[in-house]
Every structure is written in structure tokens, then in C-alpha cells.
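In the form predicted on its own, a lone chain appears below as C-alpha cells.
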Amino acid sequence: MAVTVETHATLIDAARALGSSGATYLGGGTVVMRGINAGEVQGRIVRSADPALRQVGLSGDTIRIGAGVTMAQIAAHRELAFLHPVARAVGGPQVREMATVGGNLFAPHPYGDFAVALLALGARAVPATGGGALPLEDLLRDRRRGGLVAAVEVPRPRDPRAFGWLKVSRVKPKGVSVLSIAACLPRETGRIRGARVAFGAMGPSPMRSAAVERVLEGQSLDAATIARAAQVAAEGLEPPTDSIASSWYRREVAGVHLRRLLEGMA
């Protein structure tokens, strides 16, 4: 089957136009190009040249990133500080000036840790149809569904210190992750307030992990408090088993992984 590509000027546009048609949109191209190298993608592909897309404004201590935003212009963005290291984790140079925040949201396993992120940082999902935000959690869930993402708002950490971010690969800086890890912990008069901890390669899309976060909330993070989370790491994670880890490999090394990242923020 032939590929036709066609470009809207606004992402409502390209919105309507996708409507329940089966046709693919194509953002930065990172994983659609393959598949339709592969064949494995083929008909109707929908793109925008909106430049509402690639746009970061602040408001408050909330950023609102347009899901057509590059990894590259998260890593050069100075108000964005506190993800340069998660964007800078996604691929390699070539990668990274393509691959987009929007993308990233709807990348398979085993990619997607920029999500990771955005899920333990409270980040909301604006559909392109308009209408409120709505938490990433709902959009992870069911992706099929989720429809175009025109921007995420993130809330911005008000201490960075609150903000950890680990990715685990077998090859570095390029490799896809074994497991990734997120951590929002602020903390009031010592103490975690609102613990939000994701992880990615460890379900069939990012997850937040409600073992780990009752663990942590509203203890100090000393090192009885990061044993015990280390402990429950796991529990009611999916990871799945692929070319580059078992899921019994997963579950064993999680707690470790997230025992360092604790560690480090405390």
C-alpha cells in the first residue's frame, strides 16, 4: 500500500483530519519513520506545521511544552534545568534533535523515558480537541485513546533537589533502557509530602509505583525509609521480558537502582 503524507497548518486541523480514520500522525518521526521503512506502517500519514508545537512558555510554576518540543530544546532551554538530564538520556545527538516531548508519550517500550519523568513531575496531557488537561497517568493508561497531545504542563520542582531521575542501560550514553526511574519527593520540615515515583521498562508504559510511594510518604528519606522502598521496588509492576533484559532481571535489580537514586537525593 502507498504512503501519502499530508500537512495541515494547525493541529486541530491535523486532528480533525485524523478523527477515527486509522491514519498515523507523524511528529518528530523517530519511531513512525521506522515502520514505515519497515512497512510495517502504510496509508494516510498526518503531520502539522503548527508552530504552537514547539513552544515553551511558563506561567506561574507550571510549563506548558508543546508536544512537538525536541529533546534537543529541552537540553538547551534554561528555565528547563531541572530535565536536561532526562533529555539528554534520550538516544544520541541525531536522535535527540528529532525525537519530541508528544512523541515520547506514545513511544513503545522499551523508549519513553522522558515520560517517566513528566509522570513523576505531576505533569498534565492538553488534548489538540481542546478541553481540560488531563493527569499523564490517565493518558498512559490507554493510549489508543488518548487522542492528539498538543502540549504538557509541568509543574517545575520548587526545590531541583525534590527532582531525581536515574536511567539504566547496558549501553551508554545510546542504550535503550533496562529500567528507568523517577522520583518527585518534596519535603516539608524534613518530612516527604506528595511522593510521586514512575518507572519505565517495567510495564507495558511508564507506571507510578504505589508500593514505593506509600513507603516514602511522609517519612524522612534516611536509610531505614530507602531500604524499606527498595524492598517493595516491584511490587505491582509488569516488567516485561525483551532483547535486552528478563523480567526477572528487572524485578531483581529495581530495588537497587532505586535505592542509588534515593540515596542520592536525600
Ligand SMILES: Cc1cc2nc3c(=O)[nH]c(=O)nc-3n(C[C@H](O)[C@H](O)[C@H](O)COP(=O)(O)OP(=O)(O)OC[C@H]3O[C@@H](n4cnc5c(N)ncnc54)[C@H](O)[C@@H]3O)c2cc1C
The other form holds:
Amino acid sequence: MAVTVETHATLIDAARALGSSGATYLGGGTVVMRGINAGEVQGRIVRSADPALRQVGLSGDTIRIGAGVTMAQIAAHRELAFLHPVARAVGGPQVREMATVGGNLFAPHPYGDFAVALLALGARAVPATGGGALPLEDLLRDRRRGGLVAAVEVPRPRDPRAFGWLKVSRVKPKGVSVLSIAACLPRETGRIRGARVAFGAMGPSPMRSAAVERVLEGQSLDAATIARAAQVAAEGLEPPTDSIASSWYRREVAGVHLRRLLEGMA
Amino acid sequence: MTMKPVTFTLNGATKAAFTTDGQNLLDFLRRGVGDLSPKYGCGQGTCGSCTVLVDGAPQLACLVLAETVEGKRVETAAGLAAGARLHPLQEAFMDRFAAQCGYCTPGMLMAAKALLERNPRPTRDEVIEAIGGNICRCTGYEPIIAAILDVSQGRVRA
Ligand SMILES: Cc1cc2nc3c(=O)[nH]c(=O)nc-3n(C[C@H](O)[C@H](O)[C@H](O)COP(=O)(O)OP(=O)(O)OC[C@H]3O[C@@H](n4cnc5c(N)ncnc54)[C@H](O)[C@@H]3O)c2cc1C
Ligand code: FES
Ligand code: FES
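Alt. form predicted together with this ligand, vs. the form predicted on its own above:
Below is the entire complex, every chain and molecule, led by the chain shown above.
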């Protein structure tokens, strides 16, 4: 087994050790260990035992979730109730004890269900090397250049009913995604202001749907608006074909599931 | 190959053994420590047969880096019985014919133990959820669910 493992006390040390060396960062390991077991991941493995990685902090309307926080931790955190259904949709119980928020941002297709929700919520990624937080869409656009993430900052939706989430899988409850959808639709006097809709497993990484957001913005969530949104659901997305579903199938059903989600939020 | 010493407790007893770089906990327990109760099914996190408890939480030993259990508490199915007396879950699995080939059984038992420690009176749906990460190719799951409910509802002699 041609790997060496280095453990660093602080995240900043781990970030320095990673540099641009091509080493692999190990979070919860649910993806990386698989690669090591199969001999596909080799070379230097960098990890950190920094306790800050596992912290959840609340300040005003922003929640800071350490990159090493697990899905099980999220699902047990009282202040994070709006994220419980999302965390519970990631793998089985054992996977959730290990799978981290940071790892979910970088997990390859069809994974990344939690990242889909974070994207719709307008979360930002805090780089371990310091500097300003980065909108998640920028990070997800080119994950190879992402660098080590220390935490995500999540704006807490003012009205929890403004956030909706849906995961479609063949094996329930823990199968991987045919697709997942998250929507953040804050309303002012009945009209949607600042619509954000994100899809998982509908592209190489979680993606926002500009077409759906355009249809929803400024509208009330009535039957006609929902029908128009469903019609453009797959526009601009590039769903891959894999063992779960074909690209064609994902395109066909995206509108159906989007409609169900929006009807539930109306 | 670097050898790293790891000290941890296994089923209550302190153990010290060497792990190699990149070795997973399943391989370490089976080959390094000699606990053969966690089973190797897939090595990629999908079957659950390697489930052990790390500090009380159910984890997939095939995806845990062995050196990360330093100072932690690991529990496996080998530690369930108290001497000759079986754990109530083991009794119930026997009574209900919840083990056939038995390959999934140690992982199922540990997933069930984790559930009952957190939630001693689970509903049937909560039992199904708790073993949702463990694949069984023989029993059809119903006997396993019944056995776990027997223990939680106090129907097991032990
Ligand atoms: C059986 C099974 C079922 C699964 N089901 C689902 C599912 O339903 N939905 C889903 O979304 N995922 C699923 N996964 C995939 C995976 O468990 C999750 O996506 C998880 O959140 C990944 O986190 P991790 O900490 O385990 O990642 P790791 O394996 O540690 O890392 C994954 C990638 O992220 C990088 N990384 C990790 N942390 C950071 C960080 N802080 N900064 C920068 N890069 C980082 C790593 O270098 C690596 O490239 C499943 C996995 C398994 C084995
Ligand atoms: S061997 Fe670990 S999950 Fe299959
Ligand atoms: S008893 Fe054979 S796999 Fe479960």
C-alpha cells in the first residue's frame, strides 16, 4: 500500500502540508478510504485533528459549520432542524457517523446531497488558509482548485418554510441520488424575492438552475408559476449517465420532482 | 512501510498494536489484533458487515483509518457475550432464526446495539432505519427486525 499518512495538529498546518503537492486530504474518509482500499488513492494523505473542524457556531443569522462536522452531528443539533432531513438523506447510519460536511462538497457525482442544500441556502466556504469566504457556486465550479475548507457559513433562512428539500433514490432510505433538489424561496408579501434552486446529480457537481430561478423570481408560488418552473427544470443542466439513471431519464423526471417539491412549499 | 503504534480499548480491554500507513480498521482488527468478528464484505462502505462501534457510534471499519482509533473505545460483536452468557440481542437472533449464513450477523448486531443504546424503545421504522446500512442476502430482514424488537420490548430471556 503506497500511502503515507500525516496528521497535523491545526488546520492551517494541514493546509500548508497540502500546498499544491497533489496530496489527498482525508476528512471522514468515506470516499478517500474506499480509494485507498482499492489502491486508487496513493501517495501522501494529510489529515488534521484540529477540534475547530468539529464545531458548530451561531452568530446572528449565520451558522458556521466546521468542515469536519458529520451528518450525524447535524441531525442531532437542535439549532439545525431545517438541515436534519438533508443530513438524514446521506447514506445509512454508519456513513452519517463518518461523512463530513467538507467531504460532501468534494464528493464526486452522484454524491453531494448536503452540498446541494448548502448551495440553495447561499452558503459560503471558509478557506483554511484564511482570506474571505467563497460563494459555494465558485468552489463547486472547479473543485480541483478548491483548497482546504475550514468551515461553511450558512445564512439561516428567516422563515424555515422558505427552504425545501427533496432527494430521489431507487433504494430507500439510503440509496444514492437519481437526483436531489433544494430550493430557498423567501417571500415578501407573497412574492418570491431572491430565489435559489439547486440540483444534485444533474451535472458534474451540484449546480444552481438559472432557468428555474428566473421563472420563480418575483412571482407568487401558484400553479401556473410551478408549471412554468417544471417545464424549464433541466435547462442548462448536464446530467451524467451512470448505473443509477441515464442522462435522458434524469432530464425527463427533473420537472416532475421539481413540481412536487414546489407544490409542497406553496 | 511505516509502522505506527495504536493504543485503544477493544471490548473493554486495553490493546496496543502496530498499524501500517493507510491500513483500515477492519484489516487492523482482523490481522493486527486477531478479532475476526467484524467481517469483510465489500471494502467500500456499502454492505455494513464490518460495522463496529467507535466511542459508541456505529462506523464502517473498512472506511476508518486504523490509526485514528488511538485512545478510543472500539466495540465488536466478539465482546457482546459476557463469558458463556449471550447478549440479549444474540439470544433473540437465535430464537428468531435471524441468522442464516451468518455473514452479516456481527455487523447487524452492532448496528442494533448502537440503536438500543441511543433509543431503548425504538419503533419498527426506527429499527429499519438503524439497519438500513447493513445488507443481508439470506433472511429477508423480517426475522432480524423481529429479533431487535423482541429485545427492545423485553421479550427475551437473558
Ligand atoms: C455507502 C455509502 C453511501 C453514500 N451515500 C451518500 C449519499 O446518499 N449522499 C451523498 O451526498 N454522499 C453519499 N456518500 C458519499 C460520502 O459519504 C459523503 O459525500 C460524505 O459527505 C463525504 O465526506 P467524507 O468526510 O467522508 O469525505 P472524504 O472521503 O474524507 O473526502 C472526500 C473528498 O473531499 C475532500 N475533502 C474532505 N474534507 C475536505 C475539506 N475540509 N476541505 C477540502 N477538501 C476536503 C477529500 O480530499 C476528498 O477528495 C456515500 C458513501 C458511501 C460509502
Ligand atoms: S466491508 Fe465495510 S461496508 Fe462492506
Ligand atoms: S444471514 Fe446471510 S447475509 Fe445475513
